[in-house]
Amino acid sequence: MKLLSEEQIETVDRTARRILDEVGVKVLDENVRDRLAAAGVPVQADERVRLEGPWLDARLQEAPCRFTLFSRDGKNDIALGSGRCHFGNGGRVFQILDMATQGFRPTLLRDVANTAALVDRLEFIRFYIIACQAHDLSPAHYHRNDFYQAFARTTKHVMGGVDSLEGARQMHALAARIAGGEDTLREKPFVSVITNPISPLTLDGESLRILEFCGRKGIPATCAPAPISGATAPATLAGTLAQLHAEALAGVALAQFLVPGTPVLYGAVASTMDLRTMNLAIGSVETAMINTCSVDLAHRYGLPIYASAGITDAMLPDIQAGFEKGVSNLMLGMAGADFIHLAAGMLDSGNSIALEQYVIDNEILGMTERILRGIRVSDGTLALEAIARVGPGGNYVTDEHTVENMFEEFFYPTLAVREQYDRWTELGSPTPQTKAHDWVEDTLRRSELRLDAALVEDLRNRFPEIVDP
């Protein structure tokens, strides 16, 4: 899917480069500014740094076009730059919906454990992002605890935002111990980190320090701008796209300046405002359009993209959540985004999660992946021999061609209702929401640790600040 012509993509790219060259970006770290100045990069008195074309191109060429976000069991490795889309959940919200009461409460450490356990079993959610803030922990220890709960509940790749360099160090020490050493973790990193520049056009010192630390340790990262059209970016979609592109390129370039060759994703977390009310409209179709266009801009430089889809402004797992999530997930998938976050579990303009929503979104993603696989056209799938064998007036129900193809050809949902009415009422009139709730209850009841007992004991002895949720 392309919403912009090649000429329009080139125009947006050229404008973004002019922003970096003529306007510049604010770098809120004196040490980094001094290092840039020593390298010949123009640094102004107001903390702005101008990223001129030749310097920018040299840094972007150092960024890897392909790298892998590993899973611990090797079954869900994410090969970025391979042309395949990978969908995952979104992270670090502050409240969770209780479907029984339809009320919200603050998120706790147990919610990190529960969401990781769900993602571990949900086939089409390919990676886990630390889902929520643990309000029952002190800030000094929550990074070690939330990453521990993620590693303990899923073997899929884990990504998380960290608030400080100390948080990144906590994550790395824990992951290195699980991996069996820093060198083993560097060889196959099963964890990665999210940093966010400040729109418009500002990079804070802590994010830069985290990027440098991760680069030196071989931990992949993304520097993902989150401009909001009409608030922290221009009200026009093209203007927001140009600013987003400038911010994302700046993040990649500065990551390469700090540690050449560091694996970093081009980040795109754009959204819009409803300018009639000044409410965030993260589920708007325009949000999906901006993020769709960002895929071509990232791929213009051969960069894998950390893109955004599956987001909604709905408060509940309802019809609005379904159509907003379905449209954006399909658009970003058809655009060919490498790594699509926020695609599962999110509600309330990205402020909340619901456990049932993870299961519902997994079904949406399964349908999306089925569309992306396309229709197989070959001698076997055209079925000429089967058509001749069955002949006029026959049926294919028991034909060997049906048996051979029935599992590969179709996506079989677990939540969608496909019963006749009488049978549906006999079953208690289930809905996708009620079926999702039952699935959550059953999965969490049977959830087990994904770390062996000896390693758990070792980690708890080495890191005594780890607590039970």
The other form holds:
Amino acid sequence: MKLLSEEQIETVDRTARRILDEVGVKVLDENVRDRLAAAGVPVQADERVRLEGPWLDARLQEAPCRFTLFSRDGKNDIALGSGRCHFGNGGRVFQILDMATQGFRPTLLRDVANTAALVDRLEFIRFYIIACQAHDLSPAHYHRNDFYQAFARTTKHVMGGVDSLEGARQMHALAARIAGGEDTLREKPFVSVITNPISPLTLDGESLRILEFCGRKGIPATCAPAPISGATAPATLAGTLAQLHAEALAGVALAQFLVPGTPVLYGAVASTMDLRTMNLAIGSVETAMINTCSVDLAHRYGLPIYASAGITDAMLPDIQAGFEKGVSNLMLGMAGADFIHLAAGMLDSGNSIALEQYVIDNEILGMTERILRGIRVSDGTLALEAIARVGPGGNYVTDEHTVENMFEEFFYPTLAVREQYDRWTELGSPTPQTKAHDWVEDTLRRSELRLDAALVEDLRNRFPEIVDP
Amino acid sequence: MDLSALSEAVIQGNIEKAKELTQQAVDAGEDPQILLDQGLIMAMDTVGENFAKGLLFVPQMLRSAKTMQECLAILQPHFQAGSVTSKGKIVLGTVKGDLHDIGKNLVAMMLEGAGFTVVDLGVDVAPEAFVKAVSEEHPNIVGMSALLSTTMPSMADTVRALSEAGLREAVQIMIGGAPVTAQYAEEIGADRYAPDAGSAVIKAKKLVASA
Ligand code: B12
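Show the same protein again, this time as the form predicted together with the partner chain rather than the form predicted on its own.
Let's see the whole complex now, leading with the same chain.
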């Protein structure tokens, strides 16, 4: 899907490069500023750093165009830069919806475990992002614990934000132990880290320190700007796109400056503000449009993108959630984004999750992936032979061509209601929401640890601060 | 003197035009109190009504408020000391460990628009920094913002620090931010919670009136 012509993309890119060169980015870390100055980068007294074209290009050229975000069992490896789209969930919310009571409560460590267990079982959610804040954890050993619960419940690739450099260290020590050593982890990183610049055009010190740490340890990362059109970015889509692109390129370039060659994703988490009220409108159609265009901007530099879709401002898994998610998932998918986060589980402008929503989103993503697979056209699928065999007036139900093709050709939803009326009432008039609820209950009841017993014992001995949810 | 052109410029948020008209009126010897009451404040009342009716968007309202502020700056020297007072003073900041400031800035802009004097301490503001600002600025209200559920406890720490410094009784405390609730405000002994910038202004007015 293309919303901008080649020429328009070029104009946006040119504007972003002018922003970096003429306006610059604020780097809130003296040490990094000094190192940049020593490398000949113009650093101003107001903490602004101007990234000139040749310097920028040299850094961007060091960024790998292809790398893999590994799963622990090799079944869900994410090959970035391969042209394939991978959807996953998003983090780190602070409340969860209880579908039974329609009430919200603060999230806990067990919600990290449960969401990881669900994602582990949901085919089209290809990676797991630590979904929520564990309010029952103390800050001292926070990231040892939230990452532990994620690894314990899913073998899919785990990504998460860390609050500090110390948090990154805790996560890394744990992952290295699971991998069987730092080098094994470096070879096949099954965990990655999210950092964010602060829009407009600001990078804080801790994010840069975390990026550098990840780079040195071979842990993939992103430095993903989240500009809000009308608040922290211009109230035009083109203007927001130009600023977003500048911020995203600055993130990649600085990561390369700190550790050349480090695997880093170009990040784009744009949204818009409803200027009638100043409420965030993260499910807006313009949010989807900006994020769609960012894919071409990243790919212009051959960089894999950490993109955003499937977000909604709806409070409940309702009609609004369905249409906002459906539209943006499809747009980002058709734009060919490598890695699309926020696409499962979330509600309430990114403040809440619902367990049922993961299952519903899995179905929306299944439909999206089906569309992306496209239509196979070959002698076999054109089916001239079968059409001749069945002839006028016949039917295809029992023809061998049907059986040969029916599994691959169609997406079979498990939540969408397709029962005929009588059967549907007999079943108690289920809806996608009630079916999702039942699936969640059943799946969590039967979920098992994804770390073997000996490893669990080793980890609990080595890291006694790990607690049970 | 006909002040409708001035009112119109404020309603339109046309800063240059409004300043020019204010300056002309002052030069022509117009009473600053009349300019204020019948030009600026009446215009802002219309703006407020239109906003409440959904006829204006937030940026338009903020521009009008800014226009009024700039005109007020021209009038200020023509009043005897103390006769134009602000609606109240508020020390505002995002609490320690938290860098989110979009909502806090919005609250600051709306309060300024409504005639409050705002001392913005920025982001990542430690309890001690709030205490220091209160003892130096003597505000009517302390406003705290938190967007992370993990930084909310710093609000409680700040309330406690103000008590320990003997300043708690001297100020009203108002808190806000997406994860913050009215119940939490009660729990930590803050005076008010407001869910958005519009209600923050209404509640701030009430707090000052009740003090
Ligand atoms: C934009 C944003 C960012 C930007 C911030 C840019 C900036 N300059 O502020 C960036 C990208 C930097 C960022 C960073 C992070 N963020 Co953030 N962010 C958001 C986001 C998407 C929007 C916040 C926002 O600006 N809303 C719009 C404004 C207008 O609304 P508001 O702030 O709620 O303000 C209104 C009211 O609350 C009220 N109000 C606000 N303050 C006050 C004060 C007073 C006194 C009163 C009366 C009223 C009041 O009035 C305002 C106007 O109506 C939210 C999600 C969300 N939907 O809220 C996540 C969110 C808050 N972030 C989150 C997280 C986790 C982070 C990070 C930790 C990410 C990470 N690395 O893992 C970092 C933390 C950095 C730090 N130390 O603070 C989580 C918080 C979860 C939690 N535990 O509570 C959220 C919910 C997103 C998510 N699901 O992950 N973030």
